[in-house]
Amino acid sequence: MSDKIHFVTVGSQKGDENRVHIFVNGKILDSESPVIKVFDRGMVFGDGLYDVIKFQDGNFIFLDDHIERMKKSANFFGIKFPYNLEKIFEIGLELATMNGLKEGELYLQLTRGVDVIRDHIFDDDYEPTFVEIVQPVRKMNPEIWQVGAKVLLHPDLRHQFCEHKTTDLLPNILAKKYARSKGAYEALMFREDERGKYVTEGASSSYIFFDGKKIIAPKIENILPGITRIKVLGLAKEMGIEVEERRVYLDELLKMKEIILLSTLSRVLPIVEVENFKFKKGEIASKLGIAFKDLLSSHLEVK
């Protein structure tokens, strides 16, 4: 794949605010222009891996974390990896400078690539389909940082690859959908073995639990190594917090003094309900968060 940007000037519709510039295998394009062919892996067997990153003041936000982890799940999967590091920057802020926005947040999706009909066998000499999209960042209220959020139990229906972002994510919609529908925040997901149900993760999020006297959280087996949960881990260690990493079963979660939900968009949020059982939001949570948010700050300082 060529490594050259070609820029198509394409203006959006005026008054379609929802039209932006996006990058497609090496084209800067409205995203109304149908650019997405119909035998493309992604589209006909989710054959493929995605990733989101936080945009701000022309920093994407831990992005060499997050391209170094695509990058495993592409070479994990024999996808092809067409761009480095350097160039998925530039391609983002470029986009980013187009649509006129200095806070969003960068997708990126990599597929297999197109076939010439549709096949579930592939071959080795398919060239992959790149995008990506800078686009407004999700709203949240930020009283919810303050009082807490409330998920739902929902059963962990995805398949075995959970360690990678793949575009398959027919499950997590369905949980998510659920938890929302039901009035709570997200989806606390669970899975069962011979000594009972489980948690691995939230719809799209991380969870890590405070028993009093350590954080737990569940281990990296099939679910998805976030990066925010890495750098929460992380940032509770230095902090003198004892880590543990485990399998965390639905009858410990009663004994759990804190709950907090981890996630790109979430950051650190407390959890103060599961179903209909109150936690309070307590001082890890905010430590935590205040922690999280130096470290974002001294992220954006240094480019």
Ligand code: PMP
Contents of the next structure:
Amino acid sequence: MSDKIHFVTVGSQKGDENRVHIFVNGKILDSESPVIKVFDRGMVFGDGLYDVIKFQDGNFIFLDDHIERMKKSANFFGIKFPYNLEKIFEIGLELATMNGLKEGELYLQLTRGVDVIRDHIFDDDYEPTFVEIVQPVRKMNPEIWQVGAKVLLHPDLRHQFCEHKTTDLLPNILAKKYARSKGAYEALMFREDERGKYVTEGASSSYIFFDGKKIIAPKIENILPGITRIKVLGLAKEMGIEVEERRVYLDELLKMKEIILLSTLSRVLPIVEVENFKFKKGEIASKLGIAFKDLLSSHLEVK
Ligand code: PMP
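Could you drop in the structure for the form predicted together with the named molecule? We only have the form predicted alone so far.
The complete assembly is shown below, putting the previous chain first.
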């Protein structure tokens, strides 16, 4: 399999072609504007949350689910959530129009707010920093969904707050960088208990497994409740496929008939290689891929 299949074209981080209009705390600005204050707690502590939502033809797909997840986390961490769903939608649409985008990625970021000095301690009355960006979708070679992708094992070195989409992503970006530097698409991260090493999730994706009879999804215990995961497991149940949620141990992987990666941008992606072990792109991935595409289309029609 050719390595280039794995790579997402992100383009250069420099250059005017990547400049977009962004929204920061009530103002629409150029993305090159120096708007984030140096003592913003997101900047100095990673004290914040984010989310990524697919934009297509005037729709932010599953926006309500993403906002609900973010709001719950904001509440958990005691960060104010300044806008409602309608306002976030309105701002996103305005940015997409200004940026001339029919398809894109909506990035939302919410930090606790700005201090006057760098100090770990915070009060409960901070005014948050809310950022909204609509940028071109990171293009993936469409062949990847046909051919499938390779992933590499990597220890999950993160904290205990992984059910929230926090901005402090250092272990995630290092795991992803590791995978990409070795020609794989994503990391498959694992933790360990007394029974052995078990799968958690990807650096920016969820995994599910098919053992020939049922789908097994890693339990939501210190991993992100991915929106794609929720939707795809729902579709599987509708299709009459049994779904079990439990820890999946690395020594079980070789017995799996199919491994499937799920995320907003990767959608339903068959995994055909873990380290050097090969897996088939199977019927379940194909069926779920089609059902998920149909769900996305129906979502586009309703709005
Ligand atoms: N896990 C992690 C750690 C992620 O960053 C993502 C991407 N948001 C996912 C899972 C998949 O979540 P979703 O389906 O909501 O995009």
